[in-house]
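Heads up, the chain below is alone and in the form predicted on its own; it's given as structure tokens.
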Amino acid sequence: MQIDCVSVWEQCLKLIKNKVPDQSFTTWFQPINAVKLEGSVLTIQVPSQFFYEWIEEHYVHILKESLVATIGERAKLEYSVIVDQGAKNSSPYTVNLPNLNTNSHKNDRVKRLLNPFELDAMDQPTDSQLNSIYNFETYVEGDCNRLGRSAGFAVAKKPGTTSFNPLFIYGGVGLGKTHLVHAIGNEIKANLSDKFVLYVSSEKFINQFIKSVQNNEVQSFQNFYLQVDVLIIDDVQFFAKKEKTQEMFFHIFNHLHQSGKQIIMTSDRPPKDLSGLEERLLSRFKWGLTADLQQPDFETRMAIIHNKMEAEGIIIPDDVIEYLAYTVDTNVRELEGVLISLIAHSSLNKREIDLELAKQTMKNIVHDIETEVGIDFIQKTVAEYYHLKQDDLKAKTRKKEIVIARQVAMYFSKEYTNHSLKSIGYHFGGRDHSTVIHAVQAVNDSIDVDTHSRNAIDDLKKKLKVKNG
């Protein structure tokens, strides 16, 4: 049966969509075209230079799977890229996917070790299934993850002979687990090529123990896992109430803490909290270091998005960095995908990076956070009612009636708006957190003792409802 090159890529995207963020998937793969199959060659048009190459970069790979796939070994791809003139005419970029099954560049050691162990079809078999892009490099350290990421280096250097073993890193998500555990598992392995370093989520393990358990071969899922050297297993947590499969992590456990080899877990909470599983594998989560990552705090945002842009090879104002600093303090992740989408945005518009462009990005892609728009909107409203300019509530100015109001603007911006106190203070002419605490607390000292205040404060909330209601 003939196939296109529209049939052709939107099975690729299917299987792109399974491997990638969402976001990510909307932002780089949507705006690609297929544009022609030729036997086992298909071209693809993206919209820029700059698109090519950030494809290229983050997510060669997938596109290379994907392809494999669905056309088959011999799969290669083509690019064309847009240009402002004489598009037609330009020549597309050609990269050649090389066999993706050849496995010259493995031990005997790991072929032999990978024989009893069933990965999922679309998995190309790796010595790790580590993220190579994931290092300490680009880990940026801070008062939030000073102890993970000092204890991961320290394991890193000397795995299964420190007293960090295992190691358990716990944190909320998007914090950045999952980056050091894969940069603990990268240094190991560029340092001692020796150590047999795998990578693998909770859910991979357990679906892999289960189908060992359909094809009668649970005695080769052991013997494979038996014989690593540094065990990286993610998010833990989702062992609650698998009892055979925490059984047989039990085992694998003890054989390899016995046998002086490193065991590195991570969870989204820490061991005392988990529930649904067995109190003697929760009893050996804690015989090593219990390590967690908190939020980055302004500092290490600050730094996060500098060493983000600067890999990039972008330079972006100091005032776009702390806008985004400020306006998104949840976690790194979503830190992130912003930065990501603002580079998207200015590649697609032709834009140069400024603030406005961060504004419009930011109104566009964060839902649970209210950004500039919301406090904009409560400082004109405060404004409005007690006569002043907008501009008076960021000001210097110690005049009472200003204060006041300020004050007032502050404790809306604390209640209708899901902004940091030190976001709120930087909306208001770069105040610290410190003056939003006091002037919340003014306001609601206020409204105890003083009609005239309370009655303010009910008729801006009913001003206020018209657009937070």
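Now show the form predicted in complex with ligand ADP, given that the preceding structure was the form predicted on its own.
Below: the lone chain, stripped of partners and molecules.
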């Protein structure tokens, strides 16, 4: 028995790993132990009540899917929560998973047709495939997304009748494309309940299409999609080189567009850079409005952190919010990963979230965020090289030898990390980004004219590279 539950859980973990970001997997799934398997009931042990609640709220569908795939349709999950760390004899707390499969179709018009979403046993057959937590209230507005957000809102009010058809949203990973299009879909459903809104990822569309070809059901596949009033199709860059799928999409697109139906698409790049897509399809994409999402600026990151924590019912001090907004400046998904780790750390160690905990958490995950060495390591290495203390680099002093070392450390922070100028300045005693620009310039100038400086930089490069390699 003992062996069984462990191997079943290992199977599940393999499936789960493919479906959640690495960060979340490490935080939420690795600490779980399987404790018993009785019939098709698997009992897992989680470290705290909070863990249990978080998993139920965020990962219950993924857990259910992986369990069903591993043990079969009748799979059930029970939790055993460790109430007090170390106390093994705590009485288990058991909860059954909701049965998702009772969630049948409400929309009769759709039910009569073959529904490709039912072809995948792993999918829950819900109507719109929309996630209700992605809505406009939770989507923080900033300069980075103003155009996309307001165009999306206009489309949500009058789908198919604005000139924003198709609406094409593009931007890098984790900048909020998927969230925004779900928000549009949810808004339409809330105001116009008779509209059939459908969200589908391009990968799923491609797979459904391939399956329909294999099963001789291409016509049904097409008919299903022609019923849709608002078609949201995510990450169309994956259509590249899939010629047959593109052809099918082209027909569906034209038909829907001509009948005044709304089409919303996302992509990780603008239409002009979508190589591998047919010209006629690309020119269709340009009919409506193309809006891009940019990286959020500091203030928007502050607002996002604030909102996310509030939504989780957690209050964190302003200096922590500020620290995180400065430090994590790549994209919103990464920011969320850090917040989740922070919450987990605070819960597991039973500690209030404060600046120190935030810094510790960042240290643990900093390797994921920075591609190479971190600012901290650079400061230590440079300080040691110049026989100074790391704190000297952050202090106010303008002594010449300290100024030089500080400039060199800033220079390497710019070269070797992904931090913005603003963030680098922040890590050097809260200096301005223009100070960093000046430092980088000064070091570059001195390398050009002064052998002594050039040698110092070369030496330091070697020391810093040790960590890289």
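Note that the structure is a prediction, hence the values are computed from the model and not measured. We call the rigid core the largest set of C-alpha positions that still match within 1.5 Å between the two forms. Residue numbers count along the first chain shown, from 1.
Core aligned, does the CA of Leu231 move at least 2 Å between these two forms?
Superposed on the core, Leu231 moves its C-alpha less than 2 Å between these two forms.
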